[in-house]
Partner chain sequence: MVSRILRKLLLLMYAIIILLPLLMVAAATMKNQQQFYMNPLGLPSSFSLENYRNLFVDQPMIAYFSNSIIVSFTAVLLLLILASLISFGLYRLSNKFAKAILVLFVVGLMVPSQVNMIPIYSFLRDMGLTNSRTGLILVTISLFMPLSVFMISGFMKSLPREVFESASIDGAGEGRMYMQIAIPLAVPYLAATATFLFVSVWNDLLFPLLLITDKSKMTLPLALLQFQGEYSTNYPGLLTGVVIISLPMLFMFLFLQRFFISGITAGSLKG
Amino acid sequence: MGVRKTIYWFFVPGLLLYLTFFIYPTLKGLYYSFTDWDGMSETLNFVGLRNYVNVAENTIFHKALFNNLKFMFSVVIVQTLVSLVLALLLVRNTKVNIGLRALYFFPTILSSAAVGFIGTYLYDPNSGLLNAVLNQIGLSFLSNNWLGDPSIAIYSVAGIQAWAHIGQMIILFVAGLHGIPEELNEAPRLDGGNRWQIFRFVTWPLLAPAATLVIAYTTIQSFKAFDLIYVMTRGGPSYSTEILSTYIYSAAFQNYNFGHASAASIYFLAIIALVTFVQFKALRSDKLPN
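Chain-only structure, as in the form predicted in complex with its partner chain:
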């Protein structure tokens, strides 16, 4: 009641920009996916579902999808476990803990370009920090060509992705832990429960919403990764770190096959939507964007 018509003007400038530079191009991308456009020429032909068939049959696309899953699972596992353990250790709001949380959080605010170069330097087989440390502490048999060896390169990048984002997940877990009433931890302790039992039967079930949130966010974030791969490996060596986003990027801007790249990006969107849908189902309704 009492809302004046002038309120509709509040939407105009923002919506105009959003429709022009977001919604319209997104729909245009859907259109390109049915054409043979190379991104340059004046003419483009409608080719029906040919791009979709080509993408679906492309072995590098398969590899990219598989790498995407490898990357996602390793980031999710490492990031969730490490941040959970650290959050449990840092749950109390002492000065030291707050300081450590801030320190651990810091890499989150670095540009992924900067993080990518830090990673490249760490993993350099000759002058990198990781091999130097391994040699120094007598574990030189573990030293490796971290980004040059196709069998491990994707995990090396995943390690840097986790390094950069664990601090953010610690904050989410700590917030979840702070939401658990103190009495619920006190009572079982008085009843003689050990730490593991308290964690297993009291803390963990109550932490489930925070854990779901962390896992959901990390899944989407790592599935959409682009910058780190682009900076550190460009998808190589021999496509071992090619993921969907780098596949789309090189199809469009290196091979100038906009139609093919657009079809691949529609597949990408469908996969992301599927993953998101499954997770929204798993999440509690109060954690959904409102």
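Could the form predicted alone be given as well, to go with the form predicted in complex with its partner chain?
Below: the lone chain, stripped of partners and molecules.
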């Protein structure tokens, strides 16, 4: 019994950190969402649900939410598909494949600010690498102001986000592929199955747990892309890259309306929880075709 009590003490440091840096700030933010606090005054007034109503009716919040969904879907689709294809190509543990995996993983160790500066240079309309390459290969008609055109700016940033984390997702998919017994792939191959049939009916269903983790993690990443977007566009031009996190930042630290920002944060938390729940329901392995 004494040993069991001792084991429980090992949970205390982690629990204290969780309560201090997650539960307490969340409850404090919930409290401020019902006030008109400006972040600096010692006094505040309760305003009921006014902040929640104002956020729900704010057109910039609507635009930020729509941008966030476009950003999320773009990143999830590109990052998941590209990392899956590359994982299938690099699954064998040869020296070349291991080296390529390390090369693809390298951007992951960079800070988001550094990745943002790289993206800004890449997309620069005058001296950027992307337009220079397009001009050199005779595709100058595709050159664009990638971050200055409101119609494509959010997708341009999404491309950098996907590039920065593809290596991380490759590792997760490779780990999932290594967990599939080779004989399960060999049996349908001997029966005349082609590569697509083996992937569809054997590999993909068994890879579902890894795919669920990749998609869920990528989704949460795309909602937390504040630093990347702030470095590259600061939400512009014309709010075309404004997402929920940059909207909350602007409300709190530029407009000094912490009550409004706290209410938007609660909406933000609910949206992430809802999207993640729907994804896990849709990607449950027992619902995948077999």
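Whichever C-alpha set is largest while still superposing within 1.5 Å between the two forms counts as the rigid core. Small disclaimer: the values here were computed from a predicted structure and weren't measured. Residue numbers count along the first chain shown, from 1.
Q254 is not among the residues whose C-alpha shifts by 2 Å or more between these two forms once the rigid core is aligned; its shift stays under 2 Å. Core-superposed comparison between these two forms: the Cα of T59 travels less than 2 Å. A displacement of less than 2 angstroms separates the C-alpha positions of S238 between these two forms, with the rigid core held in common.
For W9, the Cα shift between these two forms is 6.7 Å when the rigid core is held fixed in the overlay.
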